[in-house]
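One chain comes next, on its own, written out as structure tokens in the form predicted alone.
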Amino acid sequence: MTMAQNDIVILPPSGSNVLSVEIRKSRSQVDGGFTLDLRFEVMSGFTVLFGPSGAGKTTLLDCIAGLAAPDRGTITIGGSVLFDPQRKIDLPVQRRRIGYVFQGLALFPHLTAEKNIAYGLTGRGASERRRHTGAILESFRISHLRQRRPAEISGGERQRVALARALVTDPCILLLDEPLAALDAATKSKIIDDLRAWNHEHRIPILYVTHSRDEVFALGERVLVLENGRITAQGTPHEVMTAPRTETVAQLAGFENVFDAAVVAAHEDRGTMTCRIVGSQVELETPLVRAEPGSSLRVGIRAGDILLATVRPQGLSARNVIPGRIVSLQQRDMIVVARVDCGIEMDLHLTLAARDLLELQAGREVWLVVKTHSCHLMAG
């Protein structure tokens, strides 16, 4: 089956739109030089594509809005056919209908608002653009800004001016590279409401990259973690988030101790196991999970779950109780990040209040206390 560029394709309306994607696509070197090889489905709502810088999201996205084609795979929308070199299928983007907003905005600077939000309608007539513009124009708040252009408005216009640009067309796939990655948190969190309120009408698989934790958590009801070109975790924020089993995971989850460790014992009698730090004697009790003695497991411990106390603490539920020395304490806005020495450096965030109330400073004694279910254990 060959698709001539004047073939009808009927996309499904939004609404009733199954993604599937199983493509592989090799990149060069410039670009990286690792194998795009990803297989999955999602439904409509937003599905979250998180992971580190030039692990293939983006490459992703170009593949789907037909701006990059894969070696080989497929992509279907709703049972209809994106993509499939063996039936020599590959629709032209403009044939696809998606909806792409770019990290950056790629707005026409001498277009006011309202023509850029136009823009995607040409071929439609007169009053259709309008009635369109006009509603998607007020459903985004930015009615006030359509005799404006790209420049004469904040950033948040710009951003919803992209937005509106990209949904007016009625898109059965919304694509979203990093879209507020430059707002202010106020900004970008009411953008997001009007986004999820958006898609709560028209219901369309919305694929939404972003480096953001709390963008993740705000938006996803579906995350795939994405390295050097492969899914590593997939599920629910809580799943992926809170439970990390890669270290790449772990770090982007915001665990900032994440450490080589080797079992020591189990105890079963008791749910819990005791690990060694690699290269220190510091020892931890953790969950217990299926490793032999001598095994090699990666731990990861959030800065905020760390507790310290500067006269050693005793009568604790909690089972790590570490001593150390303080090694430097720098204020990030309204927290401060203590790094102590413990035969090994950990990452503890404490509040002004603490730091001032325990009279903290580099080179001090303390102890850290760490719960056994704050320590995450990931593959080795």
Given for the second form:
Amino acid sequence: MTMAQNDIVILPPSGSNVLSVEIRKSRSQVDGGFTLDLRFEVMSGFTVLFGPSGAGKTTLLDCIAGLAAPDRGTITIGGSVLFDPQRKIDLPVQRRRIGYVFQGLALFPHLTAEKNIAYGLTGRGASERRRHTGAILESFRISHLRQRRPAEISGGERQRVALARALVTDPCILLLDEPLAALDAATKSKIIDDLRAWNHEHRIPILYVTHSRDEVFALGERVLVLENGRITAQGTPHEVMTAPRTETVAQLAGFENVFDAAVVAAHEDRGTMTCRIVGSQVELETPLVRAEPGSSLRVGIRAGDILLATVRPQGLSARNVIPGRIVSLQQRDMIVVARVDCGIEMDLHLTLAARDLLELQAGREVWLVVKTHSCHLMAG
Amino acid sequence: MDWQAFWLTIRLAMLVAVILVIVGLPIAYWIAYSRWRWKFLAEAVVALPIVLPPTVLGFYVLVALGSRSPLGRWWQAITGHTLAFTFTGLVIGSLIYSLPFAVQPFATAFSLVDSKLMAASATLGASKLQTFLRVVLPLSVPGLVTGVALSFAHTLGEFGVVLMVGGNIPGVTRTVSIDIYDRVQAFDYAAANQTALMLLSVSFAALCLVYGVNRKVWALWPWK
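Could you give the coordinates for the form predicted in complex with the partner chain, as opposed to the form predicted alone above?
Below is the entire complex, every chain and molecule, led by the chain shown above.
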């Protein structure tokens, strides 16, 4: 029998692959009814795809893998086209050479760890299959599990088997859909180390979906933020998370206080601005951004970045001192969440000791101290 | 006890069960995974023998096999005799009669296989056929056993279709249930009881197999 010569696109060996995606896909009302509409490129190395649930992260991965079809657009890896309806190309899933670790892993329950891993190697000879399987079992430190079935091993071990199964086929790109969500921090960081070590040798794009802020910082060389089917921010984790430009990212990034604000004046010489919080007399000094006086913005302040004083503080470098009155004090684990009415209500975090030493209680008059650079500005 | 009738019945039931695996698997696969909007029509046709009186079914099969139908004429032109009142005719009637008892458990088992596993198989390079053979089929074994055992047991006890299509020719179309009927007609209750008891035992054993396998998903796997 001769090999079929009808391949439209011959995939190059993995290595210097750039994933390029430009797609549009409307989901039916039943599925939540939003449109996936995005365009991005991903280089080799880790890229974190971050966003709230329902943002379209899994749908995007399914489109790349060929499990879902975009309405239009193109998907290419390196020089090879996976999807381009104008050129009548829609490579079937099994020929896309994509490693996909599903949410929930989807290990084959009737096969041992070793057979799960060898599943994608059926085209190769028996000895080569054994060699590849053995090597990857070794590098993910699961050789001792080879005869066990998925039901008989722990969550972290299953995770390693799923990764090994996806990687052993030498894919052009790796898609990971919240692969570590269910694991404890220690197991998680060990697996991430192994994955990093593997990627150091193979250098393929790894698209890692998560809605965990910690994983973004632990993994990402680069972050794409997906909201309602659109990419709303991208950059290094630090850039995206510390200067969130939309409220969804702000809440995900841990901003307890988000307010509408209007620019009162810009102080170009000092690199700051004055903004008034809408619906109050509170004025904040914030970092300077390009915005006309009168334009509206949002300000995010983390509860942990606010200081509280029982007398009006003096001689501080912090520029924002706001008088207010304690509305409530609530203990959560080892911190106290104080809600203070300053015309607007702000939440801040205190230690138990601070609460007791300052004899804080509801109704008490206090001053809040916020540094200029603790005020994070976002698009209004 | 009429051993000739007994072995004829066993032969018929086994043959029907085996053919239904071959014919039933693709039908069940299509029913489980097709997204055709008129699929329910096909499902209804497959399920018809469950609700139809066997005499109605037998009547139409008899007409279809007889020398007035195109099928009957075609068969007669090739073999020189009609299908009605032959063992082959009996097999065809039984296949239709027992089809839902094989297809429905197969289709249910297929549709219970997690679609994520099939997606995973595809991303690992497997074609649809390979995925079916390596993932869907192994995970559907309890459903397969159920379908085979039910179609076997159901064929074993059929009466109406056999009487209509096959008649009562010893060694050719005389099955156990016909034999029992004959004995009762002749007031030979002892012989009828013997045969009835045998049929009862075999049917009970087949159903025990079904429920035994389904009691626990992996109960019959050699490695657990």
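In this text, the rigid core denotes the largest set of C-alpha atoms whose superposition between the two forms falls within 1.5 Å. Because the structure is a prediction, the values reported are computed rather than measured. Positions refer to the first chain, counted from 1.
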Displaced residue check between these two forms: I344, CA, 2 Å or over, core reference:
yes
